[in-house]
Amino acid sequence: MAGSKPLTKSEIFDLRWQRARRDLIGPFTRLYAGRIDPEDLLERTRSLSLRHWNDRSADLRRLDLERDLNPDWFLGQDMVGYVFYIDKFAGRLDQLPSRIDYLADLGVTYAHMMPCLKPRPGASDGGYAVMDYREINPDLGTMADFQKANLALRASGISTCIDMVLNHTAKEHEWAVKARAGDPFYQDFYRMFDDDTLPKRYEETLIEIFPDQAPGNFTYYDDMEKWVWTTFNEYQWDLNWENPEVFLAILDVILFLANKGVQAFRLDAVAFMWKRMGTGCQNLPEVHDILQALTQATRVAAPAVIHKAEAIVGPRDLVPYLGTGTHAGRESQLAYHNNLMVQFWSSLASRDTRLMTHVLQTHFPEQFRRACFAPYIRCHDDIGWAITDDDAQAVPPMSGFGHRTFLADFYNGSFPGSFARGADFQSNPETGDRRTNGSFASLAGLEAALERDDAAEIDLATRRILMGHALIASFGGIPLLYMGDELGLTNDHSFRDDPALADDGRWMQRPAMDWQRASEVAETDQPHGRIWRGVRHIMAVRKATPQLASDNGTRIVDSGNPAVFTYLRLGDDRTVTCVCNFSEHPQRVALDLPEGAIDLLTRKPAPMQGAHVLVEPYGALWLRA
């Protein structure tokens, strides 16, 4: 109406609250109706959100408005992620701004800073045992340094992501200290038991996450005369998410950090948050209600913020973390595509993509509502060979146990003819399962090839690395580059000389950034130059290809050639046919291509051999009219 006044800050908040209220009442009722009136919990959530909204800076409120008007901003083909440890990448937070040009040159728009909140002293599970959510690790800097770094990143068009550990806190956290001192309010923040009757019953169906270093899921404390649920390590106490006070406390922390400039939270260990007797206490339905409630409550006071679920689980359990059924479009906006990662390494070892095609075709929808995967090839963690017996049996004569054993042997380098240099992690003698450590480059064969100074093997390893990056850049979702992969950094064995790290083999794949190599990438023909220029080019082509945006579907197709993995990116105007050769030999594949199709990565006509497309060893093609 003519003469109407602009909406006030209060009116904007009220509109956002009404939007969120519809998506909060269901989860609150299902989760907490037995402990608190859902209407009371709604009012407390509103009050908490309003307090943080009033504290939010003008520049962040502007970003909120931009992303409210474009809620699918993170689904664009321009999104490229980069994951790094602050100390290994830049030293300290106050030095991080000087490295932003490197990220921008690579095309990065999303920067995940690995655990940076204050951890417990000593062993801290790589920073995932948080002692104080409101302070920065003093080894990295201060909260003021953190805010300045976020401002500098945001000025360069880069969104900041940090880890928010949801399943547990360090036993030194203020809540745990008060619980240990006997405060009943805070004892209810955790899963505590007066005797071991219930823990023993739970253990009957639980698995051990770190059987080598932390067997069992419960720890007894003499001073309290209580058992505490400790899924991961003795010093990490599981939170009791059946208590609505835990929800409010964690939301309070998330909004506090959002006001410091965080734009994405990697929600750690979400699969474990809810417990139920007689189950494995993973991936229970209540977890999805919690994630919907956190996501929708965050949108009230900080709609510029998105959440990424860290759920490293099997394919049937993974899909719901992006919202299905009543949670569609309401749960986490991002989730790791660990199954794509596992199938990449499986196909690379076997030179056979049939299992990859079956798993990704059978278990995953072509697209999600306002959500997408974050595909990656390697990360800071180990690789768990999440291959089910049922899926393996779909590719006879394969068996689940046999294939998992083959992959563990192949990537620790013991399988005859293996090109990999990795290591076993957390072997379970009862099940025979083993996980795997190793950097991208070392698992892909570059470390072994460089040791032998074998030019042909160096070339093949480089091709494997670039093909993997082409896969995650085109598959759909925000591709995540792990620091140093763009330079082909190999395993770092120096962790064995540090007593604080020596018992955790995952530090093998966490090398420090090599800035000398980074300074050479534009000119050198050494592998690090080839890989960096190749990755940069792949990401640039991705950004220029609207069909690769994450709100376009991904359809897996069987090409008929088991060495080749093929998928379609279903743009509204045109389709991009993506092809990856998982063998060291040229492959031919019959594809239904439009006349005049070109390979977007080379800008050359589709390479044809008669009626077939020819794919180079470990080659990748993005074919479009």
Contents of the next structure:
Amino acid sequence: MAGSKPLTKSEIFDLRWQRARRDLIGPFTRLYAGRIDPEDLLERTRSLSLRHWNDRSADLRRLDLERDLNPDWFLGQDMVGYVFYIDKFAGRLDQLPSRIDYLADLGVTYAHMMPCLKPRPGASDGGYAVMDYREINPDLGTMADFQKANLALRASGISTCIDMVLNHTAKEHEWAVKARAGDPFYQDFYRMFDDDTLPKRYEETLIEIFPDQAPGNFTYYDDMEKWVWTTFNEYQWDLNWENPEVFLAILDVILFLANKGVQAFRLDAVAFMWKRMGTGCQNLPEVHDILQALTQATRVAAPAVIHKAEAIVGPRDLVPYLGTGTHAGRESQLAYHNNLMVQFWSSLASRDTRLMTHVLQTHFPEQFRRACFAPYIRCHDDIGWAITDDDAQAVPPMSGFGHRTFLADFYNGSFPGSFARGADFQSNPETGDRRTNGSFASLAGLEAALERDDAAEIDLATRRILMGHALIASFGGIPLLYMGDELGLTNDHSFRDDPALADDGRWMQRPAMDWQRASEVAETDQPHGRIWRGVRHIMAVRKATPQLASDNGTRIVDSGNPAVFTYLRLGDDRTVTCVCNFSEHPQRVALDLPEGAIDLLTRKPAPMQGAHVLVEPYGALWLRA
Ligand code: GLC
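What would the structure be for the form predicted in complex with alpha-D-glucopyranose (GLC), given that what you showed me was the form predicted on its own?
Now the full complex is given, and it begins with the chain already shown.
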């Protein structure tokens, strides 16, 4: 390669391949050596990647180069995410470009479009039962519309993220249809059993995800006389990741979509990808090898692309998704911080942040290598109260079961004095486990306060919502705004009238965008104006504060006041001390602040009362010299 000419396209590819090879050989050997010579798998991965690299457009290759030179691009404090359903936000894809100004105004740089690939007809688990990964859902538009929308977003500095559902396909997917017709090659794409001996043994240690509408983890099909592994709904067939052909087929799809302009893939339900008898079949070590292999193989042909792992699991299991041990710096670049989310709601209900401080301090490193969390407060799913008995016991007299029960009761509104208007989801009488549905605003008390027309309560609910946004904007990672939360949209019960949706209470927190309200935000004194302006301001201050970049550490400190959660963002030059008051009363905390510290959110001197910092009800402060 010596010489003075610029590198050719194929030389660039070779250099990238050499880099990736080192990170692929370990996972390939551990995962697949029993089924294929790892060298053969490497060669097939290389030629598949090369084919997509040759197809990649010049503008995307330019972006690849930019991000090769700046692989930390997604760690900047300028990153702000927004999550939306295309139909609920814009109608169809060809109308999306006309909504970009709204996103840009909020400061958004990362747009996660909820499932948009072609789903099975009828019930599709909100699009998470994909029938064709190479086609856009016809209700939303065409692949050409999708590409145009991506270009328009990119022109405004917004990277597109879409869901890649890789634990399962719809049973109507071509692979499943062939499997069902008896094709052994495709039967090996799924986990099929001739009788129920093994399924029964697996069931002994598995949990049920949807005990109400889809009990059990296996489904029997008369026509093929086989049991199929179906963790989620009957129509979602789990892929067999022990088969290297599945790896290659999914990588092929990822690179195909990357060439349509996708810059981030939200890898759905990754915890479930590997199964082992006698375990819960979640978070097995092989999952991390698969994720490393997918990330590193993607980087060969599409270095502009990053992966976000969706693993909604307890703290100990969550951390490895951002790469620990040999996977450090090599696995998914992003992962949802569902523990921060759970702890936000836990502290809000109890006005006590000790559990939050304990969990976030004990189980999480201050930073990761080339990776960060995506903190969020609400999303389209239910909230699972992922609080372990051990963690609860660290905060006496709390018990795990007692606290989880309290949270479910608080957020369904039945606990005396609760401000929340949520609903139980998938109550499991055997385990006592209950999950919770509801929008940010409704869970935070806005719905109830508006109904009572209680100005003081409306004010408190508004403050809770803004404090949550300040938390995710400063905690480290890419904050994800969930469509409508910036306007305080409350629960939507209209799904009950649609038979394809009625049995899934999660539609409650998936309202349509309210463009009427959105048009009023600049002026109105109503809560939606206050919330929107507050969120926009918080994101703007985030962007202007380099210490909040995701490659700076996050250190949790015990504030000494249980109502107040405190953490430091460790910039190279200066530290930002972030404080959140989880109670409706003003609080005082003793903090070690530099001389002349100001609150970045108000640009006023740190509010002191004697030697203490004073935090308003549900207030958030970002204090820095
Ligand atoms: C993820 C999605 C959820 C879906 C499940 C199965 O957890 O967020 O909505 O039901 O995966 O695909």
